[in-house]
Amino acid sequence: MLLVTGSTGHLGANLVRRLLDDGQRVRVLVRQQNDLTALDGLDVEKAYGDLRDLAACRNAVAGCQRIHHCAALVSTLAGNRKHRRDIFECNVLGTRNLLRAAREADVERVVVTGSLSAVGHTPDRPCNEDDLFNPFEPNLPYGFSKALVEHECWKAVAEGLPVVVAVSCAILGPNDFKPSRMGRTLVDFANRRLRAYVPGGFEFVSARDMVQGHLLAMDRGRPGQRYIFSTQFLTVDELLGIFEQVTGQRRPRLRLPGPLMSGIAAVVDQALRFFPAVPRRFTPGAVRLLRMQRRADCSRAKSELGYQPTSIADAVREAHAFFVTRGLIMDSLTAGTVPVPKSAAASAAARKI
């Protein structure tokens, strides 16, 4: 029996899917009161409660030999205490807690969804594993975050428990129910809501690939270590090329330069403060991430997991198909609403097929 945390999120989603795919059982940890859509008609076990209930951990824990944890709870918000407290009690006392059910448990192995915010940033070169996370930089809480479920992942590993982390970058791809933040931004651009962009860039993972980087962490990755997982670092203008061609549609007129945008952001910012739940595009956050064009390097995922990206076009196009299945996308290219590059028609013509 495999245990996985996080099954309605967009990993999570992805990877229950494919472990059903291969004939696993498994187990979801969900609390009750969630919108459990992304669980209909799959084949698995639901054990009701919260992380932060140590008690809970260990009624989901018992029985399993493997975990794979990817509950978080994400967000480029700086927000309020009361914000901050919650990401922090998610997160990281979350962590503590499933970390422990299992140890006590004697569970074999544990794979953790790690983040690309928890690890060094370094302008000169690609990040990779061995760069330590700054929280002398300015961090967002959610990167402080994922800083500390290293600690307690590392701490769980000291204590005789095998944990790996698999760092993601931001993730693309189908089975995105919330939806995420980038599978927002696919909507609106399909819907023509997207009204202005941001130039930058940043590291992108496709759902498919950060599945098989925690399926290679559980069967090949060395207990202790974390695994840098992407697929591809794209600028926003290469990213929005993508999405015009799966899309037919054109992108925003409106590209804002970073430094008008990051003044905009915190005037928002400042005025929301009160109100993190309030959607944002544009947080102080996710704009400086986009500025500072991190880039990573998954040689060690390669070399010693061998790990093997895919595509983010085909990413992309697997999570327009869904959107659209989902009713939260015109198809255009079907319709015909806007005239079609040669590349999306030709997609679209081999969806008729």
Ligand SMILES: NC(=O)c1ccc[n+]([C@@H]2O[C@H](COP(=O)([O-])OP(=O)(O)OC[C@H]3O[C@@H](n4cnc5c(N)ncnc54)[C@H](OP(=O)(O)O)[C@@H]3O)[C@@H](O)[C@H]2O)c1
Given for the second form:
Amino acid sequence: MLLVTGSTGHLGANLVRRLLDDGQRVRVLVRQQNDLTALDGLDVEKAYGDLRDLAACRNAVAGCQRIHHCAALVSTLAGNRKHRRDIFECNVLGTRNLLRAAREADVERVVVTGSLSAVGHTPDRPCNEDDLFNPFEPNLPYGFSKALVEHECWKAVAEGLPVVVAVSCAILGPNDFKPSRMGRTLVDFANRRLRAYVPGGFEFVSARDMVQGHLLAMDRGRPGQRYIFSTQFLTVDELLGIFEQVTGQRRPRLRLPGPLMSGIAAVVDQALRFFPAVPRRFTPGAVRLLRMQRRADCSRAKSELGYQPTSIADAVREAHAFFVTRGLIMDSLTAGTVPVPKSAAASAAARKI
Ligand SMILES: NC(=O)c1ccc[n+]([C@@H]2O[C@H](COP(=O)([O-])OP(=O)(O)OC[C@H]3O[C@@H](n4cnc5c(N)ncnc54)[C@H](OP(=O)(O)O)[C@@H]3O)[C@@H](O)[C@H]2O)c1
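Show the form predicted together with the named molecule, please, because up to now only the form predicted alone has appeared in this conversation.
The next block holds the full complex; its first chain is the one shown before.
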């Protein structure tokens, strides 16, 4: 039996489907009060509870040999005190609880999803696994928490639990039920609701590749190591070019200079600091990340694990097909213009997503 945390999230929902397709028995740790649509129709065993509750972690882990720990509170906000405490508790204390339960239950192996935000930034070259997180850079609370998550992992390794960290870049792809920041951007673009954009760039990973990364890390990763999984670096202009091809829509005319958008985002952030739940696209943290144009080197994953990245264009097509099926993208806007791959459309329909 395998345990997956974060199965209602973007990565977890894709991972669970792949594990089921591979014939694995899957248990998921879920919060009963939250939306469980991502699991509709899937043959999974549900353990209910929150990672912050050690007893819930022990109950979820019992009888599992392997754990994929994908759950986290993902955020690009500096946020208020409560938001920062939630991030710390869900990500750091939650991981500590899960790893403790795993150690007690003699679990064979745990793969924990890491984040590029917890890998050191190297402006002159693509960063790699050896680049340490620098706490003196202007990091977001989420980035700090993911660095501390890794500390929890290495402590558990020192205590004898085989843990591997699978570092994710910005994920794009289907089964994005919440939807994610990138998913919302694609939906708004397709529905002509994206009014402006900021130049920059980032390292992206397709959900399919990130799932593959988790499986490779589970089967072949060295405990105590982290592996970066990326599909490709894209500038915002290149990504919007893919969006245009896939959706048949044009990009917004307004291309705001980065420094100007940083200023606007800072003002909006101050005004909304007591309302972290209010969705906003351009947080100061998000703008800063885009302007940093971070690149990552995933040659360790390729050489040690046999990782082979696919394509972000395919990931965008699959995400688009998913959002059309979910009714989030108005089909009439894009009908006839979208080359949806048959496999993605068919599997989306089959799963009634
Ligand atoms: N998305 C990205 O671009 C990106 C980039 C780099 C790294 N990552 C990492 O990849 C992993 C997956 O991210 P994602 O995009 O799939 O996230 P997501 O879509 O926001 O989903 C987060 C998942 O974590 C669960 N969760 C959060 N706090 C929990 C708690 N206290 N107890 C139990 N479950 C909890 C959520 O459950 P509920 O449905 O109950 O809220 C949800 O299933 C995370 O570790 C994240 O740090 C993601």
